[in-house]
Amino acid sequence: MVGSGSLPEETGGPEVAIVLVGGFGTRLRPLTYEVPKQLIPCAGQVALYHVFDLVPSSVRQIVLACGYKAAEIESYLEAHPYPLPVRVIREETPLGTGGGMKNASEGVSDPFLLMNGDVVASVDLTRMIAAHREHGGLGTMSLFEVEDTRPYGVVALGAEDRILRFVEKPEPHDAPSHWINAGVSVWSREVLDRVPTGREVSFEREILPGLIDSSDSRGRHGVYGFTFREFWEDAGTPERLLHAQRLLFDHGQRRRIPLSAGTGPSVRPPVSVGVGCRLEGAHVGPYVTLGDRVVLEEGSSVEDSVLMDGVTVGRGATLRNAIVGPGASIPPGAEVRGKVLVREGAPQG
């Protein structure tokens, strides 16, 4: 584990990955009043661990820049250890993307990875890091092409994938391209010197534009893009989280858990089923994640959905495009489509 003493110098690849998990998950409420969005499962494991699975072999430690519900994330990490060491750095007040990375930067390697905590992607970080070394820039950002650029940061690319301009959340007529910041990047450690300490800072709005024509003390100059095309999603809304699950299942990034109990359920894969579930004559799938101890009663049907631990679905109920929080009960015969549901008595604000 990287300590707080001398900092590691540049190696063949980043030894530390900073993962930003400071957001409130407002677009997934009311579920995120109880569960941080990074701990909502999809395709058989929590969203945060899909991000962890992207890190290359050079990484020796993951550091979480953690704000909202840090205690819940720490508890999950303790109960479900990840193969790499994970260190949680709490924010006492919201610090934004730049302030969060600065707050979590003690002992960071040169270069280091920066990752958003809700991204599902096919980006090959080994190849991206090789491109970063070849270009010799301050940073390299993964880029994915989308039709609607309004929710994202957008770049203009020049020769050799040099980033010439970056615009955060532009209107369509102001977008310089359809290549967006895909939320995974590699940076020179000196970039952190540009981030003010002790206040909220947007890395994308306040810091990144000034890096495009800047150099560090080693002569690394400018910022480059690394484009990829297979799949990408920001799993920050119900619709996008379920789309991320479909992408992960379809591209083979799934954890299969055998059915542990049931009386002849009709299962249409891909489906991930947790421990201690009872599927009593239910119809399940495709594109379904069931947490532990989920009960699906006779004649119920679940498709394209996520049901967290301890959910009960009553006899004959139907769920489509639903996300159901831990311990919730769906009444017999109910029809649920396109909703986020929580248990009775769960926090509502």
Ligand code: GTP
The other form holds:
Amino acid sequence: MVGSGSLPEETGGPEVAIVLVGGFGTRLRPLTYEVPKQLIPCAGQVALYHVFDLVPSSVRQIVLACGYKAAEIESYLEAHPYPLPVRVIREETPLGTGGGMKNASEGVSDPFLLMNGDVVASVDLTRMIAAHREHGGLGTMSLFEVEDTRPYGVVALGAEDRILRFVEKPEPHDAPSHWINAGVSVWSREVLDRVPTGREVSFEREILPGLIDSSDSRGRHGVYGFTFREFWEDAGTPERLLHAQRLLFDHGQRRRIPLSAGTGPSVRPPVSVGVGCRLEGAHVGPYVTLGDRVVLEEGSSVEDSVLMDGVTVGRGATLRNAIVGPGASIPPGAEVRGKVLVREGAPQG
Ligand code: GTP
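Having displayed the form predicted on its own, please output the structure of the form predicted in complex with ligand GTP.
All chains and molecules follow, beginning with the one already shown.
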């Protein structure tokens, strides 16, 4: 168990949130060879803590279903305690989204929350839980409307937002709507009984379709959608991570973000600057997160980017739409656009 803080008041909602963080983050390689996806900063804090910030006040414990780079996640939690207890459960081999959920479910509350570890969203989970209780279903899934549904799970919605069908990553002609699984849901604990143990199980492909017309022993029946608008992003690719950062900066989630940028630099907000950075004579922003001890040398310029701890940007170098891993050095005069960079000597794949 890592971290502790004052516990929220009991509201009758889910007391446990299982957060899935066991994926390899292949679409963010080579950076994810070094850093797990959830520990990449975005608008001033690691992506994982943006997910934690969504949990409603009923939640007393967050359980992390970890696999890939679990040790790094655990160390980060120890060094930067979150104000709620976080329990880390490791998988020996990847168990998939369903298997990972089940593996982390000992002592879970009824109902419980299930969250992907890389979503950025404006969803109000207190309202989602209230809707869940009202419908009396087995589960309620948050849904966001997108134009291109191909990379996502798509639902057909019926009366009172009952989910009638769920199709994972459909071809456009098979997509029943534009409402997609936003990666945050609430479930009856009995749903866990449907997940086989000891092998990889995809919750979306193997379990969810069977829940849509099913009940638990307390008569909770079917799965409902909770639609929300404003913003959502799955920060799983470089472009989407930078888009997620812009969304977070733009939607007023700046309260926690340190905006002080030292002396002298030309700063165009929104910008988040870590401790011990040197930015004199550099141009920073908008939409930039700098980790700790980042050095931007004279005349360099950084926009719409994420630079992790200890990055150095040489004199006159320009970075746009870049994600730079810890300790990397950008040579003087370089022009970097739309790239994920890691330090020399870091694993490249
Ligand atoms: P890509 O390799 O780039 O597709 O990323 P991913 O597998 O890390 O993430 P994806 O978006 O496909 O998965 C959704 C969520 O489930 C993410 O938060 C993942 O960390 C998590 N996840 C995926 N596979 C597993 C697994 O085998 N075990 C656990 N515990 N979590 C998983």
